[in-house]
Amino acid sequence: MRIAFVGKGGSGKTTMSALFSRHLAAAGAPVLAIDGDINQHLAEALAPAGDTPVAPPPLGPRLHDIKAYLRGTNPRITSTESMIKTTPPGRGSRLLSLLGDDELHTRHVSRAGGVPLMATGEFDDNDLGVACYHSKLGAVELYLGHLIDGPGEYAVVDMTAGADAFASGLFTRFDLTFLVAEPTRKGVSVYRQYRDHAREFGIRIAVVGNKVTCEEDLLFLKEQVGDDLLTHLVHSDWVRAAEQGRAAPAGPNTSDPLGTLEPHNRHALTVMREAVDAHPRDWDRLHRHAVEFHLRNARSWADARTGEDLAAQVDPEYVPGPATLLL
């Protein structure tokens, strides 16, 4: 399952991405966390206090190599240069299994707090004035487009803040999007924007309230987002200690990294996982959106830039899903 975390800057979406990833890993689930935010803080959020996280080699600078690898022997892609971030897989493309023993995972995955991690990389001085961050996110879009993940496997992506998450078709690549919202007017403003785009494309969203301190906070969220409010987290001394680099008290089960997280907040993470698992993957929808956004990009700019009709990259006989890994 693919899960995105979005929200206003400062809402706590990176913290929530890390908590949810650690919750899954502690339960023994195969999970890969992906830092797709322009502010690359997920490794730090995943690492326990006192640990120095080792950031993985970033995906963004190796986008050309990633394209060449995923292109495989797909005859519809005439060259690596003609492959864009929305190019969908077809027969001959190199497909990926989650955390598989392949070149891409071997090169670009490290571990932070016991959780496998990928990262797009920072927006650096060489990018100023010549590129946008979504050029780096193209690597994540291609990765998810070629990923054949199965039930009980999780790819958790910390997305860019605010409505900027809509600037590419990446927002359609997920089974469920968690929108993290503080109980303020600004906190729920991104929700309204995301809700409208999500409904247009049939994207499942669920609001997770964060930093809730009283009944009035919870009532405000219920009034603003209605039935889309899935659960909420209360103010957490455990999280604050982690953010300040202080070790949280050890629980009775030392193998559980979240052992002393507040019971209400642990329950909220369980509710979130149940929501993710409640609906099976709709492979046809994922592939239909991938093709739609590829054709949009082709018509808008990519045909002119590459000098090709990139609609020809769409393989009408490609059937997405786990069976493709057996071909």
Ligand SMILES: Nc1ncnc2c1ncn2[C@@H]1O[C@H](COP(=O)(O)OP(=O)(O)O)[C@@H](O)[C@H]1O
The other form holds:
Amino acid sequence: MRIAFVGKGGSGKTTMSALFSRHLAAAGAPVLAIDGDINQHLAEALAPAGDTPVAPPPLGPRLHDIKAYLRGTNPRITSTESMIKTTPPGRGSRLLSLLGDDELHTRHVSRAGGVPLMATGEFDDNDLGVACYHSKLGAVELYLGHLIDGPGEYAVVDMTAGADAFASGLFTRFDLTFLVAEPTRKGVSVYRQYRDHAREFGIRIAVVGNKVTCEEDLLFLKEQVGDDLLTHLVHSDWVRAAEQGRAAPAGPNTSDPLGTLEPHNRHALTVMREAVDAHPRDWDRLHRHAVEFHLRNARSWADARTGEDLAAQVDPEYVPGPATLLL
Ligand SMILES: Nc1ncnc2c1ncn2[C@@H]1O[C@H](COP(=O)(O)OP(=O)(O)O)[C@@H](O)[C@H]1O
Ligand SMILES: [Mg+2]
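For the form predicted in complex with this ligand instead of the form predicted on its own, what are the coordinates?
Up next: the whole complex, starting with the chain shown before.
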């Protein structure tokens, strides 16, 4: 299952991506956290106080090699250069299983706070004027496009703030998108933007309130968001302590790193996992969206850029899924 965290800057996307990933990992589930934000802070958020996280070698600068790898022997993709972020897999493409024993995972996954982590990489000065952050996110889009993940396995992506993700097909690659919203007018305005896009494309979103401090906060969210409000986290001293580099107090069960997180916030994480698990993957729909966005990109810029008709990259009878992994 793939889960995205989106929302306004500062709303708590990185904090929640980290908490949710650690929550899943503590329950023994296979989980890969992916930092897809321009400002890369997920490694720090995952690592408990006193731990120096190791940033993984970023995906962004190796986009070309990643394309070459995923392209495999797919005859419909005439060259690595003609492979774009939306190019869907077809016969001959290399498919990935979550945290599989392949070149991509071996090179790009490190661990932070016991959670496997991948990252797009910072947007640096060299990128100014020549590339946009979308090209780095393209690596995540291609990764998810070639990932055959099963139920009970999780890829958790901490996304850029705002509606950037809509510039590509990335936002259609998820089973559930959590919109993190503080109980403020700005917080819910980002929600409205997402809701409208999500409706248009049949994407599942759920709002998770954050930094809720009182009954009025909760009422405000309920009023503004209605049934899309799944659950909420309250202001957390545990999170604040971690942010200040103080170790969280040890709980009775030392094998559970979130053992001393506030019970309300622990419960919210459980509700979030249940919401993810409640809707099994529909591979046909996922692939249909992938093809749709690929054709849009082809028409709007990529055919002209590559000098090819990229619609020809679509393998008509092919739908990736658990069965194709075995071919
Ligand atoms: N529930 C919470 N309780 C206390 N502090 C929080 C909570 N959620 C987020 N924060 C703090 O708010 C700030 C912004 O959170 P962050 O996750 O970095 O936001 P984003 O990734 O959306 O920009 C951080 O200092 C973080 O520690
Ligand atoms: Mg962040």
